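There is one chain below, alone, in structure tokens, taken in the form predicted on its own.
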Amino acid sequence: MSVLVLSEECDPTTDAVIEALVERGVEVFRADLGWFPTSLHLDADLGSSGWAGTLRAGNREITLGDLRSVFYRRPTAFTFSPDLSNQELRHARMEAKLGLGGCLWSLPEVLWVNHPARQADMYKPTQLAAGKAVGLLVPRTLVTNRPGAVLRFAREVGGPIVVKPLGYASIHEEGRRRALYTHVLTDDELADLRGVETTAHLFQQYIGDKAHGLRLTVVGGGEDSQMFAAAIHAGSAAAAVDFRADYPSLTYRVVDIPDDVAAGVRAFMRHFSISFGCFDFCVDTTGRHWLLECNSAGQFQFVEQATGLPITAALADLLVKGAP
């Protein structure tokens, strides 16, 4: 049996799990999905028990059969010839995800960490409104591109208001690459809001008696799951507010995690059909849990080095254990 890993071509975390996977005495096949189709290629025939036949890479092969796990971490899109016109263009695209998105997807007894398509699925108003349906504690949020309605939102919550994006962490502008941070919205800010009505916003309830934050990595998705626990102290204001703004500042120290938020983070696993996540939550002084969000992709190598949770190890047994 073997382990495909679908993931950008660096990638340390993909590095480090693959090394663990190797050490196990594990086949692996790692590739890219941006290969596809100029140098990873699909022959598939559906037989009586799915899906046959292989995914190929330079000399490298995989049969198709032999798969226990994928673990999708992050691949790049797919890459077409530049002669394509535009037209033939979309139409490779989509007839690409379809075509091997489709195969790969349907394979029997295969364990995904994660599947795509719920990965696609946990959009950050999905996963709070799921993490509240579980009893997590979820600060008040707002989604809105009305600058009324953020006034309306800041006078109902009575304290600091946070602006944090939906989805991409950053944004390309003036030839870079900037970071977008949760922001604390100061009066001058609520007082000019104009730009909200230009897209969606997501604003939240900032807890400001925060004792620390809380990155809690969980591997399997039953409940013999694995949860690592790190309480992020931060050293810095910025820090504090958002811990990746100053990494620098940060320390670290391995905690346990309330039945009550252990059982909500399980239920809201089952209710996505993930097998793995990092959750990020902020601890306040009464030693309550408020849950910011999931990663189904996160990184945690971060934590593992600062703490020596052993999670790599942890996510690697899972990939050769399989489906259960």
The other form holds:
Amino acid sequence: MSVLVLSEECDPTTDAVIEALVERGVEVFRADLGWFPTSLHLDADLGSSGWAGTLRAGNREITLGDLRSVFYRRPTAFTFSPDLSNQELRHARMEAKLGLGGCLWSLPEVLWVNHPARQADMYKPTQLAAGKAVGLLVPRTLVTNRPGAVLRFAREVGGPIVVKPLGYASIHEEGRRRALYTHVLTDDELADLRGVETTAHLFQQYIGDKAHGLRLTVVGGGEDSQMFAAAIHAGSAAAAVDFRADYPSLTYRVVDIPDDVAAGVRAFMRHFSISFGCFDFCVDTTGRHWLLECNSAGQFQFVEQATGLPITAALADLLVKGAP
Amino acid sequence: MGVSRGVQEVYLLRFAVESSAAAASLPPWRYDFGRQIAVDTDGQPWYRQLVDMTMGTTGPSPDGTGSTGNEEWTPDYMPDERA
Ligand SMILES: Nc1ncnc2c1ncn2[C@@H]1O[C@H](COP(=O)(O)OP(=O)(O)OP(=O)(O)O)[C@@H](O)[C@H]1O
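Could you switch over to the form predicted in complex with its partner chain, since the one displayed so far is the form predicted on its own?
Full complex below, order starting with the chain above.
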């Protein structure tokens, strides 16, 4: 029995989980998909119970049939010979994706934390719709490329609104990386909506009476899932809007979450078939929990270090236990 | 944190800001194939050096600098866009 870990080489969250797995005496095979095809080798043929064969890297080898679980974090893209033409590259990339991906994704009785296809389902608007459907409280949200729709939305909300990314929270510009934090729009900014039409934009009701942020890390997808909740208290004006804008000002506290929120979160995880998730909520001064998003491969070391919540151990135990 | 640089093509990008987390350089590391983790210059587990993860950054970003958040969501079936 063994655990496959797919992630890039620079991933300290994964390093901590690997150490916990090694402590538990299980065989671990870690690889980055970026090693394929140069230093990661697949040899699989279709048997009576799915794809059978091996994955190899250097002197390490793993038998696909022995896998109990796969920890899918953030592998990089396949790396091909620089001699390939663009056409060849596109072909090779697609073949690799369908070949390696197709064999791995279909392994029977393996617990995926989380399956990449399930993660691919989790676009932010899809999450917000699912959250609402399972009874979680979701801020009013608009997705549009029409400036006029933003004005209508702002009027209907009748209070401040924010704009924030649908995807990555940063952008490379002139060789530097700039952050895209949640931004509360001023009246002046609302008066000039040029550029909304260039692509899809997400606007949301601003939860202004925020008591604190809540990071809820959930390990396990069933009724016995473990929930690790940490309140994130902002110590500055910038962090009060978006906690990532001022890390040094933050303080963390272990908290309990209401039963209806826990039930909603479990239903959300069932909906997406995920067994690990980092949920971000805003808790307002009346105690209402507003769902912002769930990150299915989120970071949790910062919460663990600040609170002592044993998330790494729970995750390692889940991977050792495998599929229910 | 810096300020917005005026009108940009994409509305959201007007609000991109400088971030100390994004600029934070991380301690040196190398991947130890035998142990399957990153190690520091003394061969110790590198992740243990990131004790200030709660302070400056939540960890490294895909480009190796500090992370501005949970940038690990892979919006595709396979990470073929993250070369
Ligand atoms: N509607 C909102 N009202 C008040 N605060 C918000 C709102 N949306 C986001 N925030 C704040 O912004 C920060 C980041 O929120 P969120 O998790 O939604 O961001 P994101 O852009 O999806 O980030 P990532 O995907 O990197 O986690 C948190 O501090 C959160 O409290």
